[in-house]
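Presented as structure tokens, the chain that follows is alone, the form predicted on its own.
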Amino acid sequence: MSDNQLAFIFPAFTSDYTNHPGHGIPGFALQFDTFLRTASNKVDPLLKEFTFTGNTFLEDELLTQYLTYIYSCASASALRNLGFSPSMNAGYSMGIYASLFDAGSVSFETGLELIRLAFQSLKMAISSASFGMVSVIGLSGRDIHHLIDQYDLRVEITNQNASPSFVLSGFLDDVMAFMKLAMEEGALHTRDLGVSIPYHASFLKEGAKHFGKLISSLEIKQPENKIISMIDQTLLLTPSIIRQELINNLYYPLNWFRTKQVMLEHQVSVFVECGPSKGLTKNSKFVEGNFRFYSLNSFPLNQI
């Protein structure tokens, strides 16, 4: 396999272990627990008990951010050092910080310090307000935005993950009417997400303001090899224009779709999902062309 047609995708959040692709791979075990080790005196003690099959954690929303990430860190760090070395990567929201670990951006410890203040500025900026997500599909964007507007709905889209794929952020309340009124307007599927920050939406602007001021003095370092924005689909090149995105990536709507679109321009051909899910692999059948996208217990290691 080129190296130049190979990217690492970086998910968000788990929702399970169920199937935990990553045990089959070489060398993970071990990282992951190095991972687990260090995350645990670093952010939280209570990480040191993490097992798939006992304390997931999976019902707190910051372990759970940081499971995903020691996860995604660990598969990327374990298909490296069996020769695999992909020319460009992408994370799916927050899966930023995983993509940043993965092209030597920022050390892992880095990348759990800015899971952590992310966290708790978005946390400050929403008060005692409830919020959530709702991913929809079967609806156009257009659909979309006439339920918004036509029952004035505090909700935005936030990522678009195919064409009748959407992601929505807003207040809870008005998340919920969105859920119910989407089923009646024809949509295939609604699910909560099961969120309580609305993630890249406007509503998050001064919280992700504050972030900026505590990651300031933060080291990250130019990538070692391509970052594409879910943002604008850009390349991140310099740590400026990282420090920018991870901004950004807090308060400004994503599109999913557009990004592997970008990928395949820039002639990637061979996907691998670096994360304890499947989510985005299943995903990619809303995509054409001429690609491969492996979850991690489904990628051919004997390609070497």
Second form
Amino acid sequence: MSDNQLAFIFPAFTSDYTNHPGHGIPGFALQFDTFLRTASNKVDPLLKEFTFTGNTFLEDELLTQYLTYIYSCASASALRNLGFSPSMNAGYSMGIYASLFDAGSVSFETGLELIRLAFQSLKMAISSASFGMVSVIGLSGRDIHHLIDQYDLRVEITNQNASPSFVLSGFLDDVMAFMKLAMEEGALHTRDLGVSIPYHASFLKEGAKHFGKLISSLEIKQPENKIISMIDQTLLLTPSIIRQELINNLYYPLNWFRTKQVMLEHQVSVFVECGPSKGLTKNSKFVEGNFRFYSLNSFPLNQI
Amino acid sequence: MATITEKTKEEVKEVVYSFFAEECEVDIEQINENTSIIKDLDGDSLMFLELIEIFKKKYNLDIELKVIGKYAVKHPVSTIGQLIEMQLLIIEHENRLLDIEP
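How about the form predicted in complex with the partner chain, since we already have the form predicted on its own?
Complete assembly follows, chain above in first position.
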């Protein structure tokens, strides 16, 4: 490894497993199978039926979260087995669980349990109300706030991916209304993210508090490398800070754009997206700086 | 308002072809004016945004993204040829892009 400061980045979910980028990483397949078997036994036997080209459970939010976690943990483990050690890592949204596993802060099984408890707590908290999330590209934060205020929409900005790229969460009717209004306002693109939980929004505060009680007895250790918060870009240095971050991560807005900038300030120069998609890699081009950002299939194993 | 010369047209075409060849990992020879950005190249809105930023820097353009968004709603782009035409209009008219409509 040269002087390049390496960071592993863990995504939230994927919407496609075909042509997954990790298949060329030596050792990935074995790690993935091992983790998949463990998860099948621990949280849901249906996971045994997963295949990359067939049964991918994309319509099931919880199973998709498990699978993205399994994939992320397997790819990071394979890279570590090849000698790559990140100086820092970050979990994008629900990618926080894989980032904690990778940093040695939680066991693989505890990560699965965190995902299960978070999902169940949030589902219970939103009860029968319909929620959703949307991404919007091409409007500024000010334009978006203006639309929300003008039409009194029950939606919140819950992440900024790039200067003109945001994610919003809220009541489904208002999310749909926002999509239409945003296009009329001049957005280049909007997309329904197809989830039923308004992640990172204040609507989830009670569910997050309940989650906090449920995880109080789970073992969380001091991380072996730096983990950065996507909420306020501080370092998650101790188990108690991590425990609070896990709770806050469910109902506080994130800022991925700012997180990347702060990681650059920490001298990170090489990023690897440890997950089944290339979404964060594509998104990385809107941050200025001297760095390289790779998806798993483009990561030059012999040149870093 | 900029004047679009043959040189500008060639430059824009070259940038667009090279950009999609690299981003979509396809041979540049496979791209032509009728190539569908989504169906043939698996392109997406982030690529469109990135391309706009490239041209904003290259030609020092004064244009708000939402002006382009409003124009694109009425004049949707699906092929490489249409995209090049739109980029040329953006370079020519900048923030007055919507004024060229009847």
